[in-house]
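Only one chain comes next, encoded as structure tokens, the form predicted alone.
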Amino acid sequence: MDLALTGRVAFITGAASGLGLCTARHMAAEGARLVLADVNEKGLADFAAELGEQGTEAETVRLDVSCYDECQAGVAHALERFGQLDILVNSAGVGGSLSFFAEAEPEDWEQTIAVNLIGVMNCCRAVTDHMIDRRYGKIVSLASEAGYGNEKRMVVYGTTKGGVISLTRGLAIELGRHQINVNAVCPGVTHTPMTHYVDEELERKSERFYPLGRLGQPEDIAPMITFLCSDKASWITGQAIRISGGFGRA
């Protein structure tokens, strides 16, 4: 299907590794314009170098999404680059504690809270008034299956995403009358570095819980995100869409 991203510029965050770099290549590959957002700027460096061999023009912004100065700032660079932004990934994430809540202190959870919840609302509030302005947006979030049933070891983690689950809803009733739409993907647990501590062992008991009897992949993730950016989904906005296997069906 081609989702005419041909033109579109599209800021992700968290792009340096995971479910951000992933999206980023199937954008790439429907001919979007890219500002790739990370706190590893080596790896948004190597990973701007590969997509630029292939043709895709990409910008790189070394970015704390927990920090909203930075995150006007890097959207400040993208408009000054390419003079428009029509999508905004919201990937940048980061697992936290995995102790009980009962064992846990304020510092153990504040970095979760600020990159999972704080970060989300940062850029998005960076990057309204360009997209009021133009009438047009696109803005999809990573939330989580544990936003909806949420788990025990992973409490505040669950309520961050569960935060970006209601930010979601709440802002595409704001913002539907400007023609931005704004949605979430849910995975379930799936491979990437942030779930680096699933070993064998840990996924063979998992899997029981998924009718399709595996974990997930980026690449089951990353073409949602990317038709959720496209005008094929003009129509959908508010929606948190589970991509988990069949775990936590509705």
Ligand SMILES: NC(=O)c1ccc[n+]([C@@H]2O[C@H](COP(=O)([O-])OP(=O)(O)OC[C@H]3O[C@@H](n4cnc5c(N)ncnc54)[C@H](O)[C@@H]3O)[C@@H](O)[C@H]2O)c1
Contents of the next structure:
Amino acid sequence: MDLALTGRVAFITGAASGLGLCTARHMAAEGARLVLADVNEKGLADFAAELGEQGTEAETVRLDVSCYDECQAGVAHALERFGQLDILVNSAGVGGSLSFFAEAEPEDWEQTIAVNLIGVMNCCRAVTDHMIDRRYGKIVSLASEAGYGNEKRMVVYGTTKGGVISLTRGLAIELGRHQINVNAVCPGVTHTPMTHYVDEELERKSERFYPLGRLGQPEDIAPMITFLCSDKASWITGQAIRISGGFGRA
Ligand SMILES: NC(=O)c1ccc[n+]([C@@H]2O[C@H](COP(=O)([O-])OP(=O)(O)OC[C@H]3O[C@@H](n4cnc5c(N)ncnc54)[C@H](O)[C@@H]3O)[C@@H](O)[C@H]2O)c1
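With the form predicted alone already on screen, would you show the form predicted together with the named molecule?
Now the complete complex, all chains and molecules, led by this one.
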């Protein structure tokens, strides 16, 4: 399917690694121009160089999504460079501590909430004026299976992802009249640097919760994000789409 992203400009946070990086590759293959945003400046530079060699126009922006001023400055920079912004993918995120909530302290949840929830709000707000003016926009955020049904030791992380799902639904309702689509994807455990702790034994144990018998790969997630950012998905909004091999129903 030709997703017709040629000429579109996509702002992707968390683009230096994992799902953000894989999504950027898919969007580049569909012809989009990219703004790659992350705290990892070196990762961004290496990736942008690789994309440049393949002929993709990619700008990098070092920013911390938990800082609203930096998000605003990043979006302003993108607009200066490309003159428009069509797509926002919120992939920047942290796994947070795996402690039991009853044993946790504020420092165990403050950063996770600041990045995973407030960071998504910051970036959404930073693009909305421009998208409303243009009466065009696609926003896709990375939530998680954990945002649907929380799990032990993931109470804080799951809470942030539940917040992203709720934010997605609310924004879709507010922004629909401006022709802005807002969706989320909810991956199950997927092999990326964030889940480096998943060794063979843990993978074998987890597989029984996944009817398709395996954990995810970035390639399982990025095509859906790219599709949701295209006009082929024009009538889809306010959805939190689970991509998790049927998790929980084995
Ligand atoms: N991998 C999984 O199993 C999984 C499952 C469900 C949801 N998710 C979500 O998908 C998203 C991407 O995760 P991933 O697996 O690709 O992880 P990852 O660690 O590979 O990539 C996350 C990226 O976000 C960047 N980042 C972290 N904090 C930042 C900040 N404050 N500002 C800007 N950038 C920041 C990191 O530098 C990194 O490049 C996250 O929101 C994560 O919660 C991942």
